[in-house]
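Next comes just one chain, in structure tokens: the form predicted alone.
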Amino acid sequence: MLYPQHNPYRQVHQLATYWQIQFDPDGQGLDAGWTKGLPQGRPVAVPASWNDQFENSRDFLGPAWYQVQFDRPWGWDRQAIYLRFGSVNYLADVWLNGVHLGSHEGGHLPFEFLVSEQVEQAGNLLIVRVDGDLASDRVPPGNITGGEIDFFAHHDGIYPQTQFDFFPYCGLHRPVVLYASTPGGIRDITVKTEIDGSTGIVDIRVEHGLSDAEIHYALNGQSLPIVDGSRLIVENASFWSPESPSLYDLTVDLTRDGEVLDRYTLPVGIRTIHVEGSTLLLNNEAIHLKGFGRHEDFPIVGRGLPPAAVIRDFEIMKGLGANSFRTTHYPYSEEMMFLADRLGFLVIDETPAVGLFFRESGLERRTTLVQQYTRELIARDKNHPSVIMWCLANEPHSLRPAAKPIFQELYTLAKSLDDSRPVSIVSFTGVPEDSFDFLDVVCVNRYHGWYFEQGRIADGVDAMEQGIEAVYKRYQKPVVLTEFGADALAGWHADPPEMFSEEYQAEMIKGYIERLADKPYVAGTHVWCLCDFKTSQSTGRAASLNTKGVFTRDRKPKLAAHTLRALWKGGGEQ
């Protein structure tokens, strides 16, 4: 699925700022003629979650219902329209001009329509039913009672009850546009690079619906020699990398009889990502990864991608020094992803596969889900040089029996679909894992000093170090710890440091740091978490926020922050 493009072959619309939205806790739209029209709709920003935008509306996760009017752009008549959605949490069901166009269920990542037949010249109407209630057979799941329960496998008494440790915002979080292009033009381009000392090979697949079309191929405005058909050789090839993100821009080209038909600009960046032993290579180098976690989290919006703050965000990550982060725990958004092309930075990309477990009751239904997660995920993001790693969940309970067959499949589904990145899952404290005997990258989350060895950093390093070293004897792989940390509340400070103070935060993730240092078979650090977030309410999260970020919510730095800028940057670089 491509991002849509503007230029003289395609044309996108952006739909309406603001939309209509009525709740719906009775569950009475459907049977009442709600997708013909909303009897009470009411002003809702999109795209933004509606849990902040109205008084009452903070822990009701639906059903709700939005609607918007839209007239067809001049000269789409000849056109192929689609209405794409960027992210809709959790389940969505389509109605334009009173017809159903389908569902689709997860948030965070794009699903879109053919309506050209559906498309009027003036007066359309989109209506879009979300669900965003939690359940156990969902995922991420929530809302987990009865039986058997798996450790640390549910979250008793917060609310709303998840089975995750972030807010569960619905709404549309990202843009939803109509985009119109060439009937049967480029539907899809699958990119990969090679490299052979300094020739860069671009490996190019397109596919589209013109059997009678010649497809062209330019790189930066040049046409260059193809070999075999669908590859491109780059003589003295500047190759992509943190410290030097070089971008190409890929055109292709749909002709017939010299007339072009259809046109796509993509940029690619050169560079390979492999694993060699215990050493994961960027361009045939070992690299080690200096970043974060992070949540699409932001006061008023919730999970709604504000602009303004994606920059800031890779803005303060740069200022720190770090080349590196994690989609924790969902994919982020294309606007930000394309960023991170942009400027050089390091991608372990994660499905929404979070809080995953075993119980066989609704297994099969979440497994399936998890597959289309992975499918959509990798269809999306395969051609981002800034991805340099597949995660398929983040810390499952894999104690039962059915945990290591289920991530098998998925890895080789994972593989089938992209053979040129490593694949991985991230695995919490304590719990064997595995599936590692198979996945390429060993991927774990440590808090010792904060939920263990509780107010004692010194034996939390201590208990930490010994974790990673057996985990590394075990499997003799990569090892990437990518969470660890402590909540400090801002402006709270104790001497000696004590927890929830932020000189106790900065001590215990230098403390971290600083004994992984000289660790060859550690591949990288990634601290939890860039900012602070909203969480469900419960006795552990004071204002309902996880403090573990080295910045407030509204992104101003703790003692921590600095102490990762002196670590990564040395002394007081900017």
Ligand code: GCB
Contents of the next structure:
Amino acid sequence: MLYPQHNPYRQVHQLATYWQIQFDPDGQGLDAGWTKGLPQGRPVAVPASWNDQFENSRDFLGPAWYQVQFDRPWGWDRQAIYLRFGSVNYLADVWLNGVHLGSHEGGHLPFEFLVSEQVEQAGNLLIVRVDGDLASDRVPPGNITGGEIDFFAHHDGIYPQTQFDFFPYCGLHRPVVLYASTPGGIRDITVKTEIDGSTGIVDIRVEHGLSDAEIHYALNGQSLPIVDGSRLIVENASFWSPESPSLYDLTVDLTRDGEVLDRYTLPVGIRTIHVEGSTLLLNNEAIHLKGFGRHEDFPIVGRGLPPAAVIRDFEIMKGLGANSFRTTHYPYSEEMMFLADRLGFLVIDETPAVGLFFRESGLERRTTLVQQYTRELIARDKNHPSVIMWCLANEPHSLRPAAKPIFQELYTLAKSLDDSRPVSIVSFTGVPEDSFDFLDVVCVNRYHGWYFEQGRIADGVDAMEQGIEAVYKRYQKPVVLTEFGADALAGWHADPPEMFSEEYQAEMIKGYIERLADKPYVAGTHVWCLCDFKTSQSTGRAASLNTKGVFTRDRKPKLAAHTLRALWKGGGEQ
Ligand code: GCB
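Show the same protein again, this time as the form predicted together with the named molecule rather than the form predicted alone.
Every chain and every other molecule in the complex is listed next, the one we just looked at coming first.
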């Protein structure tokens, strides 16, 4: 799925910054005819979560109704017009001028409708009903009752009752745009790259609906012939890597009789990613991931897209010497993924499948949703050089026998959609995690010295090391420690270190990284997490925050940030 872009053949029109919203706690909107207009809307910012914008909406999870009006941009009368949503959490139903266009389930992934027939010249009314309620047959799940959970007892009774550790923010979280392109024009482009010595090979597939059209390709403005039906050959190519994130502009022109009908320009990074034995190879050289898990979580904006804060997060990661992150626990914004390409980050790209459990009730529905998310994520992010691995789930409660065949099928699906990247899941058990028998990389989260061996960093580091060695011994694949960390209350100090102090967090993180540094099969360590973030209320989360950030929620460094900079960048370097 292509990201909308502006050029002489395509236009993007951003809808208003302030829409109207009306909450519908009694679920009366449909019967009361709100699809034709909201009786008592009030202004709301888009994109943003609704929860922190109003006095009375923090814990309200829907349904809520959004409304906006727009006119058709000039010159669009003969264009194919699409209405595209970057992310709506969780369930969206969309009406345009009273016509139900369709619905989409699952946050964090884009969806669009062809609306050329419905859009009038002026006064179009767009209505979106958003339902973010938590349910056991949704993904991620929540409000689970009756002993359905195999693990995570402390998640029972938290409020809101999520089966995951982040606040279930709701709303129109990413840009909503109209875009226009040539009817039958370019619908999709898939690029895969290979390396042969100093030569780069770019394999391209273009989907379009104009059977009599020709396709022309240019790289950085230079026209290139296609070889073997689908390949561009780039002599003396600059390969993409974190140290040198070279991108080429690939321009695809759809032409007829020499006239350009449609154009799309895609940034392409030429690079390869492979697993060989227990090593992860980028451009045929071993790589080591240094980085973080993180949340799209900001005061007031919630899980909405704040462009400046995204830049800030890249800045603080770079400043520490990080080269990688995992999109915990859902796909990050498309805007952030393009920046990752440009700034040279290695991304483990995760679907919104967090908190999966494998008891029967709702299992079929959850499984279908996770398959849908896998398809949608790969369709969205397949062309990013920064994406080095697909992660199909975080910490599934996978000890039940149903889990393995479900992941086997999911793995096969992911590989059939993209055979060019490793595929994994992130496990908190590790041994045994039956699915690691077939997954390409072993990704595990470890909290020794925090949830286990509490207050004892040295014992925790020993236990972590033993666990990682056991995982490697059992599966003989590259291992990424995808989460480890400790809560630290900014400004709270203790000597000797005590839990929740900045010293404890810093020392534990250092202990983990140093202990794993000389294990060649450890392909990376991701600290949990970059910044403190909002989560459900519980005794385990002071101030409703997970404070395992090495930065505060407003991006101020804790001691651990300085420790990481010294570890990753070396002593004095800033
Ligand atoms: C985990 C989860 C993450 C939590 C973290 C914690 O294992 O993957 O979502 O926030 O632990 O802090 O407990």
